[in-house]
Amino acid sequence: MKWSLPALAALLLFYPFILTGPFYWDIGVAFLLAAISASAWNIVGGYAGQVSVGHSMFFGVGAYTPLLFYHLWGLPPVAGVPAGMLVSLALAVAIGMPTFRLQGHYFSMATIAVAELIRIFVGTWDLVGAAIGLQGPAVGRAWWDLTFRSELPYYYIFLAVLAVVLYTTFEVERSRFGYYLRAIKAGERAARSLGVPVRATKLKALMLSAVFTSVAGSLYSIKTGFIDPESGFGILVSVQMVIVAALGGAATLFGPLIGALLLVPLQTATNTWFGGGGSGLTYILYGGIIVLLARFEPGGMHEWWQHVAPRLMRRSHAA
């Protein structure tokens, strides 16, 4: 277990130079960008047990916020990432506090409402390309525009962001504030009782959560120079967000890596075989994976491993 995270860093470090080619280096980075948006939700989502099925409000702002900096004043798209940030921060304050007044499927319920009035209302604003959209530099002015041919340093921007991210759950694990959402996930009532400033620690969270999730958004749209209502707000961005961590293992510092390994190359997959049908085939994939875990191991593919694990090692050692 020791070598395990040394193993994974070198991977990940060493991926592009092990699957060489834009087609490899492409999921590569997919799969950094759903872990991250992942990983962002695991805090709230995973940690603290508040379901959002809304988080695409947060994405969506922080993919649009670098390309309006470019269309309305030419500056570097990278410019907008802090903004996005702040955006997100203040949307997380303005939607969690009455938002957190409800539990459970409410909340959840709450979360997609509130997504889908924003993506509506982003649809019909003029000042962001309404319907079509915004682009950014076609090609690059400069190395601050992030405009690359080759996707390889997109990769290393992923994986030095994921990287953060992984280190802020880590904190966030071994803190006071991670007992704190453990407890609310456990039952809010009880962690009420025993002090845990529930409403208080749950914004945190959402905070914390919204500012990560609008970084991978930044991300996104820095790295594709376009982002449109459905690709930055739409359901399927907060569905996958979801399904990652889930698949992995929520409320898990790893998990939401596994999940990404998982589904990435099979989104990828169902893309490359079937053309444009494969993206109709993203939401029964969806579907019955949701299906599968609610049935079989809610607790994802981590979980299934810590039950999994002791048999094997049971029958190594009786072999």
Given for the second form:
Amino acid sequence: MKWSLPALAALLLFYPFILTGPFYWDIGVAFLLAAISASAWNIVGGYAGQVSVGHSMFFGVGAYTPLLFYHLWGLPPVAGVPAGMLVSLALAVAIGMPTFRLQGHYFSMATIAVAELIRIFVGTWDLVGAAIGLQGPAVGRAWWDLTFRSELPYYYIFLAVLAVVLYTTFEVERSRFGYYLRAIKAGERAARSLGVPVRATKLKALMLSAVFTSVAGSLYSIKTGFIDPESGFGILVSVQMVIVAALGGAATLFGPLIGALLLVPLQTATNTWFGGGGSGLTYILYGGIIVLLARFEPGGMHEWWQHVAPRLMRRSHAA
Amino acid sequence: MLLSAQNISKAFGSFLAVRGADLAVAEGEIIGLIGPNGAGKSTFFNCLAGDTVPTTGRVLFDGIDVTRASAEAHARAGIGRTFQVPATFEDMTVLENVMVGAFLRHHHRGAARETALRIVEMTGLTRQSAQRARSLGTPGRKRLEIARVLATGPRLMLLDEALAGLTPTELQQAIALVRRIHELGITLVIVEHIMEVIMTLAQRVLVFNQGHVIAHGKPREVVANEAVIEAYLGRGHRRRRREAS
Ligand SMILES: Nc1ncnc2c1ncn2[C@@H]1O[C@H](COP(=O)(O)OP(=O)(O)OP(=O)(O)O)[C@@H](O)[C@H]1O
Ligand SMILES: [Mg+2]
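Based on the form predicted alone presented above, generate the structure block for the form predicted together with its partner chain.
Every component of the complex follows; first up is the chain already shown.
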């Protein structure tokens, strides 16, 4: 297992040279974005067990702000990234304070409701382009507009962000904060009896998660140069984060990565086979995965591997 | 007085689970709390630990009113409690469970781990320390609950039937463990149905029935008390007890 981390890092670093061409690079970028978003979600949804199904609210804020900065003031989109993070932070506090009084499914439903309200509201708000959405600079004015013709620069920018998110998660896992998150997930009442400040800890997790999710949204809109209510605040954005994390293994460091590794190619394949475009297909795919996970392996592929790996090892030793 | 609870009542709807109970605990004491099922012992503990706010009355800990303080604040002040139905963190290892407690007084992982290791050893859980809590049986989980609370560095521990369901050998070990905890200078209030535990450990016993204290005194006096036997223990009580546990 000692070589697995360097191997993974090398694989991600050299992937664009192993599988070359825009098609594979596009999948690579989509994979990284899914991994970043799901890792961000994982902090509050996985470790703390507060299953938000409304994380698109942070993704959308992060996606809109850069293009809004360009649209309103002609600033380079990147300039809007910190503002998006700040708004997401404020939103996290505003959402977390009342909803963390709710338990389990009620919290999930509350987050869906808030995200949907924001989506509907943004769709009617002229300042942010209403239903049409916003566009970034069609042609880059300089390098700082980050409009590259090739996917390659985006791949490495996204990879750097993923590294930051994973490293932060790694540090969280080892810290008091991380232990408290897992204790809260396992039992709030018992956690409280041991002096864990439950609501403050949950709120901190949501804030951290929101900031990273916001950055994911910013990366998305800067790269595509376009955002509308559905691709920013749509329910599929939230559901994808939940599914990617759950598929790979929520509350584990590399679970979201594994989930993205499985889901993104699958999604690309189904889209090319069945002509793509139809988001109805995405719903069916997601629904199918949820049913399979709930039925066979609620712990995701990470848990499944933990069962399977020792058996494989034994067999290979015996042979 | 380390802990002083005055006129505590707790209502669930129109039903009073605790009605006007008093308890005063001096530093260094071991107090036993007994009473039949449904007498309100656990509910009373919940009021003392900040798990629920009593309907009437007040709780003073070390002279400070903590009646309305949160459970977290109680833990920080030095009141630790175990749960009658073990509430261990099932997916975390034994050591990690104890570390959660240790983090209350230690911010850094290394220090918390050191304290936790020491307590895991003291409570006899070293062999299982890398196992997930879910793999322990009920006796192991109860021991883990004690270890976890101990790691928070409490001045007062409230044990709610922490010694129930043990084999005779395990029971002797558990009694020895409670003695060691007491020797550390920790004050204890223990709810227990097993009379052997009460008789050997408690310096004073309170008898709970229908939400209030019907008798108190030295263990021998209480069990010999005719009124207690008649009014509370009743005939066939011991047999029912044994069947229940
Ligand atoms: N949350 C609650 N809502 C309603 N009634 C409750 C609640 N908790 C406890 N009760 C009731 O209050 C009474 C006292 O319960 P409690 O658990 O405090 O008794 P106990 O003395 O600990 O009993 P045991 O020896 O069985 O543990 C019982 O009749 C119980 O049904
Ligand atoms: Mg009880």
